[in-house]
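Only one chain comes next, encoded as structure tokens, the form predicted on its own.
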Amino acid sequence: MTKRKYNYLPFLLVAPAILMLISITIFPLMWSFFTSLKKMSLLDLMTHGGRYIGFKNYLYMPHDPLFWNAIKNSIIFVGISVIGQVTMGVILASFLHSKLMRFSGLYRAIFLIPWIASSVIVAYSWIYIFDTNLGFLPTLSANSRILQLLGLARRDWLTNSSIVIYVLSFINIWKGTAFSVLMESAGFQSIPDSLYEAAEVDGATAFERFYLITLPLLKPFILINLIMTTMITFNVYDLILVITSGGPAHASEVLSLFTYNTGFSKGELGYASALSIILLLINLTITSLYLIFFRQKEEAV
């Protein structure tokens, strides 16, 4: 019998990559899990210590107010974001694409501005803008008619816990929108002027171009903007830690920020690994439903 000779390059050459994954992503999600059925604090973390109580982190959630506090401020904060980001992003790059549109490439580099900035730099820009009492919007609208009837009188942007949340939201769309617009700038090349002109023939107005031939071929652009947009907007805390640190009163403490503020100011690391996996867990169900509802309206047609 001859023996069978066994080609190992194939294995070779993903094993890199197979490791990168396990050291970064599989081996970091396996020990958040194992943590969150611990009553760990950080002295336990320096010592290796914390005492094992099993499921009682993720049962306790229920039961926190807290928890269902900022489960309703990262609706409100997600779902805000997401449409606005999306919504503009199709916008602003539609009017790029558009052959009427002049330096279009300095335009998106300006978009990108935002984008690309740092989260703190962001913050402290927009507290310089609407703190009550340095803000350039409060010292503005003090003396400006206009203002005040547009609702932007002076009142505490930031401080006032029923619109705070919905200021937050403003501004992570103004940060946000440059990656919707890249995706979606992606999506307006990928479309043949050919399919515009021969709409344009047979008489179709603007409005029916967009609808009947952009939209659909975007689809598949704006699923994977909405997933990404989604995910990376669940994920953000940095920015309202530095603007508001999750108040006044809680009330713009999104889960990311909870989960943040209870692992590292609190110190309940334990709990905060419990939050972790929920947050992942949510991010896989909303990324589901994108894919079914996508799917249900491509099989429609």
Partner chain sequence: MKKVWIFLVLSIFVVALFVQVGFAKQSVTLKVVSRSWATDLMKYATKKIQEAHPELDIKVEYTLYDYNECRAQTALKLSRREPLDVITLDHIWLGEFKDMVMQIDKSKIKDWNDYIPSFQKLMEKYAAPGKVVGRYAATDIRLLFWNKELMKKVGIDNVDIKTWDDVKKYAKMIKEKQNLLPEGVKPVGFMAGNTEHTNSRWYDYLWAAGGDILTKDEKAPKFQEEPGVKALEFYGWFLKNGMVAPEDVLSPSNGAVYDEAFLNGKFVISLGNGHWLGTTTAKNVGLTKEQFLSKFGAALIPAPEGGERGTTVAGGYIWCISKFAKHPDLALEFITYITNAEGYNVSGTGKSGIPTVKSALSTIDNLPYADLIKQAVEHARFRPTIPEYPKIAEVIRDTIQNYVMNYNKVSAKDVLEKGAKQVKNILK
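I would like to compare: after the form predicted on its own, may I see the structure of the form predicted in complex with the partner chain?
Chain alone follows, minus partners and molecules.
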């Protein structure tokens, strides 16, 4: 009886990738989960003194008004940012793809600038636009009839708790639209010109061509764009940290920033870990919902 020789080579070849995945994704995730089951401060971290408290950090969350405040702010911030970025992405990409558009490569490069710029630089640029005391918009609004007529003659863009989150969403749309433009541009390039030519011969209007050809064929790209933009936006904290630090009085504190502040400013590592797990679960849920929704639509078609 001959012994069957087992081929280990495939396992050896994928081993580095698996090890990498374990060390930089799975292990930190597990560590974060175990930390979330502890009452642990920075001091406890150093003295290995954290206390196991089961799911108390999770059970405390519904009773924490700052958590609900962060959830509300995140929904507004992510909702507006995603809708704004994806819509702007589709519109700008369709312009860039238009045959009438010249120098589209140049425009694409210009659109990319806010996206590749460091969040800190972007944040300070907008501080000097919106800040009550230093911003040029509040200064301009005092004397500008046009701004006054448009209802933009105000000074409290970043200090009014009712509007600050919308202002930050706008800044985030400005910064993130380039990513959507890139994604949608790839989609536009994948649509064969012959389809448009055929539609033109059939007498389809520009709107019909967009609605009946472009949009359905762009759908997979829009889906990926939606998922990725949602995930990226849910994790945005640096931009807000520099511009408002989550203020005034937590009015612009989104969940990711709340997690950061809880862990690194207050030093409550256990609760911050629990928040980060919840953030991960929210991301996973939204991604799954998008996928299910689009799959159902595709099956219906």
